[in-house]
Amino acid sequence: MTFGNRSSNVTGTKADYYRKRRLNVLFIIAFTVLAVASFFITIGFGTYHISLFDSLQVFIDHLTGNIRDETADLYIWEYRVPRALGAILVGCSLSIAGVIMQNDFRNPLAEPYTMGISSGAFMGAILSIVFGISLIPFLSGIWGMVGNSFLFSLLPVAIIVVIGRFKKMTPGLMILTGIAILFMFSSITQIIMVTAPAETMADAYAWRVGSLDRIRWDHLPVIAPLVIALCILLWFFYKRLNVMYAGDKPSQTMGVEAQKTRMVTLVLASLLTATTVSFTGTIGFIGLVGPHVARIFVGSDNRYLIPAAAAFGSAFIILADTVAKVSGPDGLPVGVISSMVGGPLFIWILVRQRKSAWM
């Protein structure tokens, strides 16, 4: 009788495991379908007035080489399609970076911007906008600003890695260091902006709040390969990241060097964030909200959490940008909409949590 009960329990546990796995895959597929549907919806909205049905027809006509309205084709394919593809890459990268950092630091409030990445990128952009400085000599204009933002966004993590070489840093100490760097960069940026000419303030503000307006076709060959490669690379760390939930010492007994894994994934997540924010500016809350929403549906197993967060983040940013494009005569920056929606959504998630543990 005892053996029979034990056998049925094992069978039930195995069946529950496979059922949960299938459910997780279905959630990932559902989020992906939502992102794809959002892509086709967003190309129907913008300052150029064209119906959603007509936009889809223009999209199909371009693919088939049967262009009937050149003006509509120009707006859809030169502005809306690259912007929508950029939104997918931004949402994917920021959400995955949020998953990695929350896992690395075992802190539900950890996200790319907590580590000072956005403030560093903003400081690099300001140097280009206000003073025309390009740290990479052969780059100028928009590419000079992108280069500055990319390099400065990596400074906070570089500082943490250097300090970690000489002093063992706990996850909490890393977060505090990132916050200190965030405020340091922010204060320097504010001083520059206060003394800057008034004509540069509009560009600085537009970069600060985050916008997808600047994404063009010639940017995507730079962004897409890096984002895709880094996302895939980070996913292959899912086993080690899952082990790290147990803590540094238990992870060591299971053959995972937590500190080494933390440093490597932190650098990769920072590169992932830097790749996108250098082009778009600061788009808030998605790195914080995306992982939490995905965790509600698929749990904390990073094998499913990483792709689920990527798909949800992509859909979230596309829909937020769709609202941003139709808000007012000239639209609003997507960072404004993402923060307006992400703030209340995050509060709802916190209220909804019944357990003290977030994982």
Given for the second form:
Amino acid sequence: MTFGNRSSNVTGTKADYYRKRRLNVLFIIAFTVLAVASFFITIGFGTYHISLFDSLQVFIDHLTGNIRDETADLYIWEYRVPRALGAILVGCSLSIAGVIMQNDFRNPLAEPYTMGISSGAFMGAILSIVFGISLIPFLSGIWGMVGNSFLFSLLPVAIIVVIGRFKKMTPGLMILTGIAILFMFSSITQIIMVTAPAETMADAYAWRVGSLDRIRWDHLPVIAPLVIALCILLWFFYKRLNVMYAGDKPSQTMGVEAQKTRMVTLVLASLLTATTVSFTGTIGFIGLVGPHVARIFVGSDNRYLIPAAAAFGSAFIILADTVAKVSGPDGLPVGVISSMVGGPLFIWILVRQRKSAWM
Amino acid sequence: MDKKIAIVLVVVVVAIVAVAAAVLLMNNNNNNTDPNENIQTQLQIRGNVDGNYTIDSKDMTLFNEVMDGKKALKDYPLADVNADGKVDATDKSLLQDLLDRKTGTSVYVVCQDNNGETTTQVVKYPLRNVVTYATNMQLPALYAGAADYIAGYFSKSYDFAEGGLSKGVDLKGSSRTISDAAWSNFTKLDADLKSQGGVGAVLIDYSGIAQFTDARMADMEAAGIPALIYSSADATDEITTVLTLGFLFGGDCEKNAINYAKKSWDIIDYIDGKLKNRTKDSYISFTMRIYIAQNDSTFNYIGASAGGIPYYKINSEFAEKYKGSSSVAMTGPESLSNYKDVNALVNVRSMDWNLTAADIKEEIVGTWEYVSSKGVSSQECFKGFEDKLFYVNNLLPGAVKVAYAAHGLYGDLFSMDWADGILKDFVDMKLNPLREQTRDTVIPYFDYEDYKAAKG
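Since the one above is the form predicted alone, can you give the form predicted together with the partner chain too?
Entire complex below, previous chain first.
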């Protein structure tokens, strides 16, 4: 009887496990499908007047090499399609970066913004916008700004890594260092912006709130391979990351060098963030919300959490950008919409959930 | 029953009081006509009774007829020379002084106030020691020959075209802002010039009026410094601004300004005449490379003076979206996507001159391929409109801008050689900003063909 009960419990646990796994996969598939569907929806929205059906027709016409309306093709294929693809990549990368950082620091508030990465990117952009400085000599104009943002967004993590080589840093100390760097960068950029001419300040502000309207086809060969490669690479860390939930010392006993893993994944997540924010500007919130929402539904197992956050982040940003494109006379930056819509949504989800999804 | 009668009585009394009040108010208005109403004039000076380009004996003749009641003041508002609402011996004496171009005469100048309404400011003749703000006003002052009379300027953006300002003091403002430090430099300059009567006037382009806050205007009023404000970015207003400033500076400035204005009007009349039986083209105006000029922007007037129809007049969606008098940056490649039926895009851009051939190529290519620090690309915004887009140099005299815009709009009627000839005519006037320039050192106009040639 006892044995039988025990057997029945084991069977039940196993069934629950498979059911949960199926649900996790279902969540990932559902949001991936939503992201793909949103891609086809978003190309129908923008300043140029075209119906959703016609925009799809233009898209198909282009793919089949049967371009019938060159004007529509210009706006749909040249501008809206890369923007939509950019939205997917940005949502995916920022969400995954958030997962990694929250995991690394065992802190629900960790994300690219609180780690100073976004403020570093902004400072790099400001140097280009206000002073026209490009830190990479052979880059100029918009690419100079991208280069600056990329380099500066890596600085906070570089500082943490360097300090970590000389002094043992706890996750808490790391995140506090990141916040300190965030404030340092913010104060420097504030000083620069206060003295900048009004029109330059407007451009800097536009960068600050983040927008996808700068994404073009020629940016995607830079962004896409890096984002895809880094996302896959980070996913392969899922076992180590799962072990790290137990804490540094228990991880050590389980054969995972927590500090080393933390540093490696942190650098990779920073590269992932830098790759996208240097093109789009600071798109806040998704790095924080994406991981939490995904965690509520799929739990903390990084094998599912990483792809789930990526799928949710992509769908969320592409839908937010669709709303952004039709807001105001000529659209609004997606950063504004993602925070405006994401904030209440996040609070609602947090209030509705019965148990803590965090750890 | 009594109650109903009482109510009716109250209603009747209220109605009578309301009607009486309205009649009184309307009469009141009639008795105190605003002296700045209904003014249509070329030379913006009170005493220019006939509203033409100068003050001469014909004005005195007309003035006498107004004073004698043979003609109505409302038809000749500038007969009220001192803007006190009536025409009397004081006005006559003042007009005589103006006819004599008597030094020290108070000249009542018609201009704008800081709300854009017509007003009258008083300056001493001849006007000296002026301070200028913004290129759109500085160039008319220099075209009027005022280089020697500019005591200071808040900013200088174009080394060669505005080179004539260098005799004045740089007050260290910028093209977009007058800082407190720059304002302090201005008040110091006024104090330094006290022995010469202080700053004679501040010449302000209305598009920069935001820098002249109520507090600053009050400071100027308290110091007795008149503000002469004109919408001088408008090509036609620029002509009357040059004419008026020329009169105020006096002597050769007046003669040159009259030549300048007459030549300018001849050009505009010529364009009007040639376009009489022609279907007009629509246009959208731009400034600062990627900013769409709103419906009432002064930058819209260049195309209109060249015989074009502003696009907002034929597209209600555009009209609604671009209400206002300023300009709005295009946000991306789709900004113009719904206005494919427009005939021309007139992009007004200030480009300094005294250029080499290499400078010209660089400027043309740089402008055409401009990308804002926000990442908005000029080429992307104008993609599909390349053959409709042309740039006109905003630093040129108003009529020259109009001539090149006419060429851009109606190339079959107004050739490039014709527009170049007009530029040469103005260069030959020995105007300070255009000193010793030729067609090879100035970019007056360029379009897609010029861009392709410059790009090689």
